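As a starting point, one isolated chain is supplied in structure tokens, in the form predicted together with another copy of the chain.
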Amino acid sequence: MDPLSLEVVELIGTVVGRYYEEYERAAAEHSLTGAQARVLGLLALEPMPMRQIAHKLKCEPSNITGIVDRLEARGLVERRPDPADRRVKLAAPTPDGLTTATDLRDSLNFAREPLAELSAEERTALRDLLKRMLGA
């Protein structure tokens, strides 16, 4: 691989540690884990089946289990039935859940100090490298 690419690869590496050590902060300090925070700010979006979490978290349905069980003992997210199939359960965030989220990912704040280095014109440029970088 030629320089440049090696050095972009390796910065790239930087901003991927620093931003998982900001995101298992901001989970710790809402007393969850990264997976448990990972797995809130899915159901946040849109409630799910047990597997389409896995799909999305690229991990076994029965690791999942075991998570939204503690998320569930928390009283954070809840299973319900799905009308139209009885073998699945839908995990959805409880109202509490849904706070938890949203003060999770408020406080996620990666983007604040390394962003705000940047002026409008650079992180638009910045959002058009990574949008062409992951592809159309």
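What would the structure be for the form predicted alone, given that what you showed me was the form predicted together with another copy of the chain?
One chain, no partners, no other molecules: that is all that follows.
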């Protein structure tokens, strides 16, 4: 790998590491694990079956079942039938779960502050480059 590519990879790794550190800290402030916070944040976007959550988070469905069980016990998530297929159960945030997910997202300053220093054009270019790297 050429030196420039190596530096880019190291910088991306540093950004990801800092994001996860802040995410874990924000989750802990709500007495959640990082995994629970990630599931709750995903469900705040849209209710979905456990298998889809596992696919998006790249983990085993059995792990998601345990996480959803714990979130449900705290009143942050509920299971409900999928209106499109009553055989499928969706995990969905409760009103308290939505509030917690919003609080979590709002407390993540790591990316917000550095991105605010970039112009709209620079943020757009960064977004487009990241999408291209991901094949989107």
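Numbering follows the first chain given and starts at 1. In this text, the rigid core denotes the largest set of C-alpha atoms whose superposition between the two forms falls within 1.5 Å. Bear in mind the structure is a predicted one, so any value in this text is a computation, not a measurement.
Superposition of the core reveals a Cα shift of 2 Å or more for D85 between the two forms. Comparing the forms between the two forms on their rigid core, the Cα displacement of L129 reaches 2 Å or more.
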